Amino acid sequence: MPALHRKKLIGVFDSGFGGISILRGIVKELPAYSYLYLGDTARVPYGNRSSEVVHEFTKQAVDFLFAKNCELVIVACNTASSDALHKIQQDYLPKYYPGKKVLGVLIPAAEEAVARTKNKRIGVIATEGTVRSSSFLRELMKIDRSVKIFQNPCPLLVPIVEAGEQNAKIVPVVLEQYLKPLKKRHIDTLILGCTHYEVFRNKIGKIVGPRVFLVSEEHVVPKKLKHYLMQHPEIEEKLQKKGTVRFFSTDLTEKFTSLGSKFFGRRIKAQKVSLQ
């Protein structure tokens, strides 16, 4: 079949794997479709990054999803999405990829936020680029500008989770620390605002009480990504169904597909790739 007519994919990117729980809820609500998964974990944390850095690696990674035959990628690492997104947006596609499309997880996770909180007080945990781009406070503020917003940053949370330490002893004693000024907002409404929190997402809901809704970007973008290719049939159409998974990784360890098969609940299987 020449290429032109391939049928495309779906692309999954992120700075390590904990976007790997995105895909898994992508997966069980669009089954059919096609993806290719790509963790940077050679070059994770993103957070402590500069945006300009944050930048070139997302640059790096769309050419390679979209080199892959992907027709659509979605950015499932909250820093690239805050420090980079717009501007592959707005600058990169329409030069490089006219009609590609690439989104990503902060909106979806904002409009559900607003949509769940009943007293409009709403805590962002995040990394520190994620918190120090205000791209959560910014989104949160377009929909519904009387919300009071409050974020901390979680500088350590991506490090022990890419180390497989998520059930270490000193993370209850790490979450409450973290969690303690958000508490004191009386928020109802908490944004895991990256996607390595899925797996502590029990933890966080001990710590915080039942009375706060944790919105989890896991169960909220397979239902936006559904909903979007419901409103743009135009995409839809050229998506190959073959409800095939593959994934790539930047640095292929033991860790990744152990860790990567515990978050995506099967066994995977990985091929090493390289984005420079």
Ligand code: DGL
Second form
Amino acid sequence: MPALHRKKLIGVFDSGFGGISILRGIVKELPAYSYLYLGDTARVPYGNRSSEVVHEFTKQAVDFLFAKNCELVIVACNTASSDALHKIQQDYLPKYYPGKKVLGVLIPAAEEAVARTKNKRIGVIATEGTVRSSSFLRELMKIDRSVKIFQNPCPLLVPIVEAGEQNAKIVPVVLEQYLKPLKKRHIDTLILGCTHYEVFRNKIGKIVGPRVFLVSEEHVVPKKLKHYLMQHPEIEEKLQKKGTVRFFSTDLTEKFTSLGSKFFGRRIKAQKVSLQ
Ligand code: DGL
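Form predicted alone done; form predicted in complex with the ligand now:
So here's everything in the complex, that chain up top.
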């Protein structure tokens, strides 16, 4: 059947495994649709790359997912959402893919944080790229100019997750060091501003204590997507409803399959692809 007449898919993209936890949340909330996941595992981490390079990689990922018949792509990566999303939405889509949509993860997290904070002191932990871009600052201030925002980059966390070392003894020490400056600022809400950090949720919760609300994209993004699809029937009705999920990665190792299966909550099988 020509691609034009086939029902469309939802694409989910991350630099590595982290976005699989967002996909798990999305599939749980919206099980009827058909999904493609792409992890750029050959080039992860994105967090310490320049914004130009992250923009280029993100465009390649979007090209790949649209070529695979996606109608809507979720950039389930804060670094890529920070460095590339705006430019892709403003320039790239109108020129090359009019009518298609690319959504990110920053705005849902920012909206949730502002809704939850009582003392208006919000912490953000994220990659160096996300912190450098000030994207969370901008999104939070757009919603409420009176909030105080305290950010800390955590460059060691993504490599720890990608290495499958999230339970290593060193992890609580590293987390304590990254979270200490935020605790001192008396935040009552903390955005886990990198999809990879979801695996540290319990450990982070123990360090910051029960009075700090943890904003987890795995929980907020699926709800926002559901709402978005309700508001956009012209997109929703084009979507295939076969409840399938397929995985692609730019480097295929046993780790992708085993860690990916852990993140997704059931066994996954991925296919290796090239984006260049
Ligand atoms: N998981 C991504 C994020 O949410 C990026 C991690 C990385 O590649 O550095 O920011």
